[in-house]
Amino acid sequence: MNNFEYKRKILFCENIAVEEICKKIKTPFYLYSSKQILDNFDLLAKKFKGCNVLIAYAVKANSNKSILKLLAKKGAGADVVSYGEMSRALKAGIPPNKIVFSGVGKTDLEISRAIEHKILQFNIESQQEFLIIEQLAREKKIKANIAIRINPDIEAGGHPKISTGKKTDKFGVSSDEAIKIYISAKNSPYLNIVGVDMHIGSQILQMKPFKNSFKKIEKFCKELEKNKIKIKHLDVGGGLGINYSSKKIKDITKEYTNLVKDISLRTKKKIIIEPGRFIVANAGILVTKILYKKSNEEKKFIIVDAGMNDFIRPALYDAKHLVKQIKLNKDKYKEEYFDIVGPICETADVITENAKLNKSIERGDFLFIEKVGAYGSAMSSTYNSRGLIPEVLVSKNMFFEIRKKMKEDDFLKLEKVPSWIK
């Protein structure tokens, strides 16, 4: 997190002290560094220079329009899984011919809109979906670009809830079934076979799963060629993880990008990768304020104003995120261990256990949760009737509220009471 650092024991985001932002924006709020987002994108883009590689940002990681706009200006594509995400990507300036549409449950409306926009490709995940896309393309008399997502039955090594490439997962089809779908698609005048797709999971920190899956997708392409089916795109998915802990772990970025470059040069096909977490995770923090301190015989607690509705990863995935102070105390020897918990009426509303903080911290002091730019705000909810919190973007010495706080009255306006209750 090079663009979040302490200067004179005060946390800065780029050139702005975070406590200055806290004076203008009420906590809790998400805070992003635009420079960090662009640096992360450039780190990949520079390594692929001279290769036919499309970086299709996984919009689900963080779908804020301002972030999409930053990436669009850099030439990024988009991996989307809903019409809402596709609409956001298009409005942010990402062209249709750089958009891939993934997901197992595409609706007829979503498919129709994507066909009309002539997106780069659909990543088809079932026989029935294939038939519906063909039917809707025929009705519109527009050729739909398609790829079939194959399920390679590979263990990615991450949390089971973010595994997507095993036979027991809901994603994709077997290689044998995919071959049958491709042969059927070959005979349709309204389908244009352009690629093969594979995605094995998220937060992958070892090279072995990538190497195994890349071998399988290449082998599958050779099977297609035996059936006289030629493709132009290999979509190898995303999944490149980041280090959330304070411990040093091996960085596989160089090995991963070399593997992608190698398959690009060897196959002479367009390679599509779908990074999300890698681009935005370490570009965001969640700023929160201490409401109360309490203790019992077993634990010391700090209760903050950010809850699991704002940031669900620890409750959902047992995700570990470091929690630190916005302003460091000079006496580093007077530290204690606290469980940082939120205000939601759920035992699971624990941000982290045993955070090491200065014991002098008080009600009203500010803390922050590290590396929450991916799957933080995007997965937030209004549980306990709490409004969605603001998002703030920093660029050098400027900051802007890129999403206003959703007030309680805002979602009450969406609800209607039937006359028979009145």
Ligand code: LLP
The other form holds:
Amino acid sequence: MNNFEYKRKILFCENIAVEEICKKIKTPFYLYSSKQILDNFDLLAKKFKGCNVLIAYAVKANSNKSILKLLAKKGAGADVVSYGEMSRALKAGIPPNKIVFSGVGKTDLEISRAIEHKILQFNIESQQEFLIIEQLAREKKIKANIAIRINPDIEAGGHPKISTGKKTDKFGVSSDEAIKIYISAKNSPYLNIVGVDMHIGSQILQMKPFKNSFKKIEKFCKELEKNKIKIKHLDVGGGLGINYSSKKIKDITKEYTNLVKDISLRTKKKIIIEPGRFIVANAGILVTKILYKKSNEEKKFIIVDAGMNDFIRPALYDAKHLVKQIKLNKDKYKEEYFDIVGPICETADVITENAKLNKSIERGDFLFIEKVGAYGSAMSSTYNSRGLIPEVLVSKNMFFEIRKKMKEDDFLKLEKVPSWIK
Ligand code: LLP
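Can you give me the structure for the form predicted together with this ligand, which would complement the form predicted on its own we have just seen?
Full complex below, order starting with the chain above.
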């Protein structure tokens, strides 16, 4: 995480001391390094130089407009799962011919809009969805580009709640069903068969599931070709994991990019990858302030101003994120273990258990949660009537509030009381 570094025991994001930002913006807030986002993107893009690989950033990981714009300028495409995400991507300057539309529950309205925008491809997840896309394309007399998402029935190895490639998961269709759909699609003048799609899960840290699923997708393409169906794009999904811990683990990035490169050179097709976490996770921290300290015979608690509504990964997936001080000016031998908890009225509102922090940290001191750039802000809510928190982007020695805090009044404005209660 080299764009978040301690210099003389003070945490910096690029060239700015985080405590300087805390003087201007009230905690809790998300803080992102633009350099880290661009470095992560470049790391992949450089490996694919000269190959026909489209990096379609999975917008769901972090959909902030400024972040999408940073990536659009780099030539990224987008993997979207709603019209909301699609319009953000378009507004950020990602052209429709770099947008793929995934998701099991696309509405008729979302499909219609995507057809009108002539996106690169629909990743179709069921027979019924296929029929609706055909019908809407026919009504509009616009050819829709389609790919079918295959469910390869593969164990991806991550947390079961974020695994998507097993038969028991709701995603995609079996290869047998897909073949049938492709064959009927061939006869429609309003459908352009362009690709095959797959996405097996998220936070994958081993090569085996990728290798197996890539093999399956290639084999499936050959089968399609036997049926005289020609495929131009192979969308192999996202899923590349990152190291959230302080321990060293095997880094598979190089092996993964080689695998993508190989399949691109071997098949001579356009390969689409949909990374989300890999691009933004380590580019973001959540800065929070200590509200209270308390202890009993069992535990020492630190209550901070960020809660599970702001950051739900620990409560939802038992995700482990390191929590650290933004100022390390104390003696490191006087450390103690604390449970860092939020203000929400739920026992699950624990950011981390047993964080090792200096004994003397006190009310008013700032802490930060590491590697929350992906599925952090994007999954936040207003639970307990708390407004969404600011997002701040750093570039070198500049910072900018790329999303303002949502005020309590902002959501009250959306609510109306019927006359029969008044
Ligand atoms: N493509 C599709 C079709 C997806 O469903 C996803 C993620 C991605 C790409 C991007 O996957 P990534 O490269 O980020 O692993 N909220 C969970 C993760 C859910 C992932 C959902 N789909 C978490 O916080 O871990």
